[in-house]
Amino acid sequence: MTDNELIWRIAGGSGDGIDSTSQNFAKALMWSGLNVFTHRHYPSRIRGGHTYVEVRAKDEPVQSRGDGYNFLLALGDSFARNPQEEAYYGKEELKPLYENFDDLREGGVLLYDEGLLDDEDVDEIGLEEAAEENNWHVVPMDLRGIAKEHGREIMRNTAGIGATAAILDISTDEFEKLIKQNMSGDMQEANLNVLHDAYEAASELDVDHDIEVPEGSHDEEQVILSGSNAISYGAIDEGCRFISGYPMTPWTDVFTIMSQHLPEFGGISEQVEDEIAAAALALGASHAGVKAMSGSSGGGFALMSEPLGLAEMTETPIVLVEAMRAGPSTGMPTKPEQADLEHVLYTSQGDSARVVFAPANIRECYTQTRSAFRIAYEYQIPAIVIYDQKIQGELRNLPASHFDEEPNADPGSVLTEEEIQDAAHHSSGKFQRFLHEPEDGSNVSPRSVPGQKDGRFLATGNEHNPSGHISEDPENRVAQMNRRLNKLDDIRADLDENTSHQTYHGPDEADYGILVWGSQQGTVFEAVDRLNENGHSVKALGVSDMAPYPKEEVSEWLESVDEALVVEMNATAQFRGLTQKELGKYGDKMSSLLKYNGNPFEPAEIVDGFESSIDGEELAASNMKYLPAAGD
């Protein structure tokens, strides 16, 4: 828990506009000069079911969700299930209120819509007792009634914003600006009236809280966006002009954003009948010479294993994205987890040759997606960007200048027609696309695309000779397999020299280390700062290169600490297992802190997990699991 911050949570039902309202609230705070970070929690239902979004705002950079929150706006669930189903699901219209009790900090403010949640229902859930025990400031307001005075009750969200602003003594200027920017006519006027009326009504209340909303300013223009936005913009800037896919949460956001923007750049998007077709269509587009991508989540990505293997065998570049969610099978489609790592690394047939990057935040989503395209098209290999539902939906601000990099339309290692004339050809005239030993001494055999003069070759999923004809000759098999796999060594050397994706945090010298991958990196870094402030000697390493693995970097870092705690969101310590497999040692030095209940870590949980691990005590929290180092 830290002071001088606002963590505002808005809760309601799916379909109540919780997400859009939180986005506007976060954007308004950013415009006022603060740094923001959001966290989404929503059910796998189209309408109804408890959903909430947290907006954390500080006057310094924010890289993680916080510990709990200090202001709750509970709107109730206006799309709750039929009361006959209460035996299974409880009274759903009340869940946005009572299911958020556990995380509201002592002394926090609880503003709820008494227009939907009546006194009798509220009494049933023990709000009065909980408020007294935790010194909460409970503020019932008829937000629905204020909205209905000016039209539709859906505007109770706007009423909630107005009441929040009054209670926290925040100016409504930025909220008014957003309403005028996004609405017009009668709808704009009605929302402005609702905002002002709710502000005035709440201003008359005596809410004696001690929440201080920080004040700040930005040195340069800021934008607010999600990991899905950043992946999409990175793909477009790196020249991607084709995407095919089939909707599946949480990958759908990337597919939607790409589909919206590609036509502006002369690109094409195609929604197809399933994920096999999606990956195969993108592979065909890439074979034809276009930078292409596809993607999915969990079970959808499983269907892509056959086209993925085809891309590896034909050395056709392609970028796939895999958005992890809690599994197995359908699992919890809207909850984050990091349990697809082994699936993404090893799915397909035989010995695989692929690149896998796991960005940890929005900045890395952009830069590592660009790296994925560069590597895929220079080295003729599939590249996969693996991320999770947490990064997919969370919003944060960053300087607009981060996206000022030059675009790159270079198709990679494709020969010109003039170069093809001088390249190796079989006596039949076919271009030798798959040379055992390329003339430049690399493991990347020259590539042509359909339509180029004298560039024709065969592309088959069978093992093949240099011209692409099917071959089961043992010597050819070994030569082709070795060349394909040796690309990974070349790529590792390229990344080590030009593009380090690993992120170091904390002091250079420390007794203990925390190793992390993917979306939990920012939370770990905040926990490391707290641990060092508390007198511990700790540093952290965030790893993004899953394949080829950065063996030297991680080995050197592990050698520098006495013990390392590996933090990840799965039940089987997959990243720790990958690290031990790749390095062949350090099993006696690495322990694991795991969480897999559908919620990401909070900084305080990692602090507790670390301190419990070095003290040899059991975890205080039951929602995490600790696995000791080998031999302990």
Contents of the next structure:
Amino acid sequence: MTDNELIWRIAGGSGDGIDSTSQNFAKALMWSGLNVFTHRHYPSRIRGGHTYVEVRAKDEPVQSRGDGYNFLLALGDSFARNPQEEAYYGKEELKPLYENFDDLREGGVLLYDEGLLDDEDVDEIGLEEAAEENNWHVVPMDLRGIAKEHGREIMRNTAGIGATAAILDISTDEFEKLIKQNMSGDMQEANLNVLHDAYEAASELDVDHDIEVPEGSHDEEQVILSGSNAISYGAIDEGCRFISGYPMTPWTDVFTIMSQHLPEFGGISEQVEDEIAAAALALGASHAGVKAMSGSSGGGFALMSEPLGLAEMTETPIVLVEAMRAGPSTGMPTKPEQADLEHVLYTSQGDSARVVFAPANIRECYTQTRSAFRIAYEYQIPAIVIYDQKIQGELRNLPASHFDEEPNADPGSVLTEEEIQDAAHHSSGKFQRFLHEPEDGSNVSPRSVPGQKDGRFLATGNEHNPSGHISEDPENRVAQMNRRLNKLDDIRADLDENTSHQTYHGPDEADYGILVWGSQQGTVFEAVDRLNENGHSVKALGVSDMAPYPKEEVSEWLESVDEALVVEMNATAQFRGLTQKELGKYGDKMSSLLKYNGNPFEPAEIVDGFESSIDGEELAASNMKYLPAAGD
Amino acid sequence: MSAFSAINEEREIERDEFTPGIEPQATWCPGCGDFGVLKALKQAMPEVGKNPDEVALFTGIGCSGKLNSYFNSYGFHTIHGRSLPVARAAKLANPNLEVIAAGGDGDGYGIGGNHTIHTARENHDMTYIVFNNEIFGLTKGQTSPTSPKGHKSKTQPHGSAKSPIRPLSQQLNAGATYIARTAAVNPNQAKEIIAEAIEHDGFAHIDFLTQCPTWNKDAKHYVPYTDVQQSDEFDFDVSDRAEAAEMMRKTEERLYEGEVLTGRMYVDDSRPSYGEEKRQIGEMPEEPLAERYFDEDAEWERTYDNLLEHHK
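Can you switch from the form predicted alone and show the form predicted in complex with its partner chain instead?
What follows is the whole complex; the chain from before opens it.
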């Protein structure tokens, strides 16, 4: 099952250029015709500490990390050589080597930079025994030395790439092209020399291994990008020209990308004092007629609870992004989890009317962000895009044409000045901004923006009458409440008609189902394929609309299977709880496979978890939890 | 007709245009200082030539938040302490709007203190009026950030151990470029200061002393007051930061000794507003951003047109 794929892991210290090197490696493989997918693991430390990135390459589309990996490039942690730090952290420079033993497959290749490590130390960590046991091909090389010969040791990354290419018999053409594209002058020349020298040196070693790098070709032009790129580009293409935020991992990614690019698109970015202000600014910009977004991660999003409620009550459209990381509280800043779903669905006081989308991959990060803006502005409601640290940083290639869509600058239901003149006005002169029964029969009331002639109204977080005046009249209250909440039914119907975000995978008919949401979808789909190959009868449904919930679709699907396993990255089965609450039944049909140790699922874990669950056995793996069906 | 034809409309503006008509009736207590702010604000509008459609008023929560209901303009009654960040963004989105924010002393100096400091620091071109009555009014008389030390209330029955905040000095340090104190009992000065503040190109902070006859009975009605510009005792240059700081120190100290000093405390016309600074560094569009959404000829770039190149 794992033949014909390369999963290359590069490991080193944070700040050693692991991330950029892996990006280049993935891009070069994409250029050579392969499909690529990256998985990133890093500590909450700026410099030093163990970090790695995997690049998985196949000739067919890849939508998940794999099971372990088959090639390790361990660079050694260059920030861990201070004796004082050694007393504190231990021999950190060795971590990129020994911390990666667990997942390296049998028969894999282990290339490490002996220029940074003492032989005695390497002996102590049991490399030799482990290699023998697992039939690893261990290749020590002085990558640092090769780099230093041509200038600076930081270029050992390039040396690692050159050596990798030689060992795997990959042409260096694409790597050269990248170096020429990204660098100039002496730097370019030095890196090219390092690449070649390392390639030559590794070629002479003649490493004997079974890894076959697949060959592939693309039918059309590809792009490689992250979930944060895709969310940002979806926002820009949907006419978003205002962003406000406060840095917090992993939300910072979207905030940074938007801040870098919005001015060139004629937009505005504001880094402000806190997340309450960030959401409030987005509201103010939207009130004044601009498509706006803000966002944060768990703790920062908690602060946005109050402005979010204000957006609901004043029917001011905004889009908020929630990039999940492990919680509670500050939790694990750089580790993924899917445990903020309930936080996002239910935060803020009162009966809430909000839309929540959970993109499952980079493709959906783009399309669903566009949906979020369209829905928010057409229906005058806040929309939240919730994703996690896994999708945020992972790279995947897609056809460039996926992004070739017309921009949509339509600010939704805002009237022109001519239309305002013909619209209903209160006797006090105020425009009837919050009509109980809008003339077009929808639940969306007409909207004006400040500066338009005769469009004056009051937006207030208090309950209000049609012209915006504060009102506690019972009949008005019920009419306004109903209109705001009824929009959710309209939005559900709109989505069903125009953009189905749910994804079906596997055979049409199967005995068992796996239900999944968000970033674990691709991994589940890969596991489903394997389970069917193993003789099971399984299909999967990936749900990407959290609110309004796609009740009909999920009900029909659940009816069609005998049992369903719900896979999610949290400890309390939040999505399963939502499904049961929304559908009002199926509690006896759904059990859960949960993982919350800071690492996303691997396909084999889902295969194992599924098989143990149907056999009624206890999970062998201690890093996951099985939660049986709970009844209705 | 342009999208925002009310902005910069050339005509005579009448004070009554800012009265909302038959409803709602003001629910402030008889004798409340807030009436003084409303009146001064309405009187200032004809002086600055602004019509109701081009004014966007943002308020917080509390008695001061009701200002929106009695003042006819575009209004946004936000949440406690958050009027400034909402207002800031509206100004950035459409710099042609006349943006005014208002809140109470709890709103601006307590719960929203962070926003107050940062809005001053950034010097957004807007006017901020703080209704300072040294008490929480709408929640029925609790100690506020400007209540004097030793002030007794239901929540501080032994008398507050905290010194009051010094809003004028604080805002000077934060970076406000127009700072004044006025009082409801001084309607002409209040009107002039509000008009000046609106015309000031930068962040104008007005600490507006408003008596609370219901919950702060022992407190002064801020009379007699002294207008520092009219008095021979206080000869200082409002554009000199050090002299302004000294004047503010006196003003803030003496308020709690029973002497009410009002007037312009600091005026800096030299510093460009935040929007202008942002425009100069290339982070603000030349034309108001909001206009683009109504401009049929506006060209909307796609990420496909240029950003995707980096990912190929």
